[in-house]
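Only one chain is included here, represented as structure tokens and corresponding to the form predicted on its own.
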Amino acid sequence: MRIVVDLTRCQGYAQCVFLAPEVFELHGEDALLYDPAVPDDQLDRVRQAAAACPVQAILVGEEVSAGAR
């Protein structure tokens, strides 16, 4: 599965980092690093992270394609 983080929406709350630390990493105080190709064993954690994002900046799976239109 693939993800995209809208970095213009991301406010650095870092909920994703706490919920899926193997996929998301906060670099410094406000730079989010992430792997767009999510390993199968991290799918549930990434879905939880997307749901927990206060600004809904994480697009998951089919949302990635829809967001690109």
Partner chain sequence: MTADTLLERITDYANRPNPYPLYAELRAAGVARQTDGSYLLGTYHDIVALLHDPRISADPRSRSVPRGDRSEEGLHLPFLRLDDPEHHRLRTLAMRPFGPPHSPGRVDAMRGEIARITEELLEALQGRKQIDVVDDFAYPLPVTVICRLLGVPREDEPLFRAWSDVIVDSADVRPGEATERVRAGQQAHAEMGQYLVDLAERRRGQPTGDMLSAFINEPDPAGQRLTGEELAVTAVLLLIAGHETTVNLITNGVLTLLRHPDQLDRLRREPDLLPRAVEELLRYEPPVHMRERFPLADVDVAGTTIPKGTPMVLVLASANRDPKRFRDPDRFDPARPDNEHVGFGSGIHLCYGAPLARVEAQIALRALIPRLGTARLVQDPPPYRRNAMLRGPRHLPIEF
Contents of the next structure:
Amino acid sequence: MRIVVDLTRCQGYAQCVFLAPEVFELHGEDALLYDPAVPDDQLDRVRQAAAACPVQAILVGEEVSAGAR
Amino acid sequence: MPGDLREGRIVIIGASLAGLRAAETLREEGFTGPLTMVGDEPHPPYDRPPLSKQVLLGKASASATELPTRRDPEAQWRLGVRATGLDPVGKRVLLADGDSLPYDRLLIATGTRARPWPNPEEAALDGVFTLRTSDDADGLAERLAAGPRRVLVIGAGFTGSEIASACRERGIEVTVAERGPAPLVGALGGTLAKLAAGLQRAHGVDLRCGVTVTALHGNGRFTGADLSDGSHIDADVCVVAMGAVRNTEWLADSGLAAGARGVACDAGCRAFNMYGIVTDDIFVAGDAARFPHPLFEYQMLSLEHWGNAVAQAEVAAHNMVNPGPLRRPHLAVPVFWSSQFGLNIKSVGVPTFSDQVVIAQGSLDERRLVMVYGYRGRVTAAVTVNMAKWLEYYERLIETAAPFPPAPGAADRATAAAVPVPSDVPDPKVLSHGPTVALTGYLPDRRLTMVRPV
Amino acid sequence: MTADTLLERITDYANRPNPYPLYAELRAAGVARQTDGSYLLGTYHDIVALLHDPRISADPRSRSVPRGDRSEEGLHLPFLRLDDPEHHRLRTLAMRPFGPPHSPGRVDAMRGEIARITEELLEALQGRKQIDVVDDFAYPLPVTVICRLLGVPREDEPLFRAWSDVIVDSADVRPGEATERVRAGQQAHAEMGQYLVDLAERRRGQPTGDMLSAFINEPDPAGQRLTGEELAVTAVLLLIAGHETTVNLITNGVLTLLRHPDQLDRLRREPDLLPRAVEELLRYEPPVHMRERFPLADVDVAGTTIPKGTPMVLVLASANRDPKRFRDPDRFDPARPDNEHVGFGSGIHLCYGAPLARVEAQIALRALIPRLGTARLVQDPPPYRRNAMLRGPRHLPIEF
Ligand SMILES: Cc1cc2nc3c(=O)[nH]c(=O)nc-3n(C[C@H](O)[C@H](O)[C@H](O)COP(=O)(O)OP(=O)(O)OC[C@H]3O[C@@H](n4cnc5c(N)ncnc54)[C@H](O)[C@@H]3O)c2cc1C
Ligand code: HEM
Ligand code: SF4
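Provide the structure of the form predicted in complex with its partner chain, given the form predicted on its own shown above.
To see the whole picture, the full complex is given below, headed by that same chain.
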């Protein structure tokens, strides 16, 4: 699974960091960093984070790679 | 009629952010015909912003930034193949492998590439990088992990500044050489550029402004560079961050209005031909596009913004499968973000389209503020530093052409700082880095001819 | 009836079970000036815009005509009712032991403990034919959690519940005079604050891993610690907010699922939907229905100029049902896409405890759902709490 955060929309509410702290991280007070490749054991948490994001900025999905050959 | 547009052959050139989001939107809008995605990189679509942030910090691997999809675009993928030409009469795209692809409608999403160091021999030295692709990032991240003595970054735009930030966070010595008077000045103007300069120095960056790099040295391996002020920098890694070049050369003989500033299109993303006549089967989106924006006096904007690539791709795709009256304009207010030195910088509107700025909230000292940009008495842009939650208020001011300076009343507006000062956006030509937002008309305060419809 | 009595009708206890038709009336009226001079707002776009407008104050001292006497002026206010930059400073300090950037894993690490407390509560109910979802489960769960988090003895619950009731009542939005309520609220606030500061003082130098310990023992290199008064108001805010709201979310969850057996069934089959179902509950039956604000300058909202200092009531629960933002807004749809509800507010005051409330509600409902198969509501609608702002059932009797 891959994620991408639309940081154009993200307002730094950090809901995702609380709910999946191994995947999302605040850099300083306001800037969000995240690991785009979600480890399997974090998937549940990442889904919670995506549901909780107040501006729905987190997209969770399969990468294209499988079909892209 | 509408039924027809949902069929036929669509080809998308450029298999990155704009291309992928357009492909998904086409399917979401009910397009059922064959769809081909052509990309010259061997990789499936991936995300670039992490390349100068998470990846250089060693927090994510360059190969892990593939973009997730909203849905399967059900496309035929032609990756690792470059489009070399376009025959708009025969409606075919020519590919480097000799193949040619027929299309009924075409989307151009070929984006940009890093502007290379002008001297090819010097550029070929081992240890000299640009940063645009995941392969670039992979190579650079590996060098940073090896602990170089010093990194030289040429150009202090957003990308250069983010690279410098990542180096410092990893404890690597870094020199930044910038031709302009300060980092980010081309994108954000004088006041925030001063903040950026202070920030870089506070984080231990050896920042050299008002200088150019005159030569890169090395014997196969990069060892250092000469600066125009006569000084010399010893370093093992050099990153050339001098802005981007639009990937439009392959369209040179196509008869389209394609050039160094991108492919010109109308507000509905339809490409213009070189006579300024709009086509109806060729669309453009993302970094490759150059489009008129009513909020900025219909000047043609070329943006290198992630959010613009997504929004414009969605509009282009919608318009590719919908007839005239149902088509939409691409009117999104430009939004950009950058994170560096622990700060979250976001901008909305076009900061370079300004003559004055004012600090509307917060303060420079706290490095938490909102800077509002005005042009001839109306709000045209705002930049937040660690105050992203307020951005949408200013977006609304821009959309409604609200008067500048913005109405008082914010609880955290310091009265002392609430005096507008000149925005100090220099002529882009004096900068090493291209500004991220380029008004491809003239800068407004030069008072040159401007088309004013209505 | 005209829109200028809407606040009266919304706060009328008779309408507590179903205020939603009144909210529809409010949205149709646009900006509704009330007979007492305040303004009521209910559309999604207006409310989100106002919550992001720096000229809109949460500070009651920005009100041109003070509520009750002027005694609010000298008070220390919690950051819920302060504007930036003070709000930011205090919220940041309060966040240090609770969330990112300093304590990013704190809430995540509480999942196990919350699950244990949930199981204990449910075990105690084993074999019962009838329970009150509120008193037997939805109230004790968040109270126990916030007590452990803050470091407040669970046995003291009757004590702080009494204070909390008075404070919450004093903060309720109601038309008309409020002097007496405000005075009583201040008294209770002072007592509760003193109680919490005493608890914190006992942990000075002997931290016990809870947030009161963290607050009192935080090193203070650069103004990084709450003063005694700030600690008092912050701790009161956290204790109250931490247990007066989540109870409604869990209770509304049970109520809504029992009213929608098809969706209950679906969640039983697709437990992965639960996080989104909780968001939908926060939209559809939010625990916090409205918030008060005061413009610091004359502001234009949807064609009406609201004068500086005039109270504005933002009806979040109405925004959540705005058909201009949510398709089919009166439908409870746990799989709703694009659910940017304002159940936790928006902008700088967005709920501090939202992640904790989410984790609590998810764990609670995940444990409850399998047991609701044969359950049925004894009373529908159930009896509601008096409060219109923090709206939720006082009891929710269900039978198995
Ligand atoms: C290091 C870095 C950091 C960034 N950070 C930010 C940020 O913080 N915020 C922000 O808003 N934006 C940021 N951006 C910009 C953002 O990534 C771009 O705006 C976005 O990638 C544009 O997408 P696009 O699809 O239009 O173009 P591109 O991503 O450039 O994709 C174009 C694709 O087309 C391919 N192509 C080109 N020519 C041909 C041809 N002839 N035939 C076939 N294929 C071709 C290219 O190889 C490429 O794969 C950053 C970019 C970089 C490189
Ligand atoms: C389902 C449960 C909850 C709901 C629906 C809820 C709702 C809200 C709302 C709507 C606000 C915004 C107030 C405003 O804008 O004026 C808010 C703020 C706040 N909430 Fe919650 N809340 C819940 C649980 C919690 C919990 C568990 C805590 C504490 C641990 C908490 C602590 C706070 C605090 C401190 C604020 C003030 C934030 C600020 O002003 O910056 N809440 N809450
Ligand atoms: S929850 Fe959403 S808005 Fe908040 S930091 Fe995460 S992505 Fe950004």
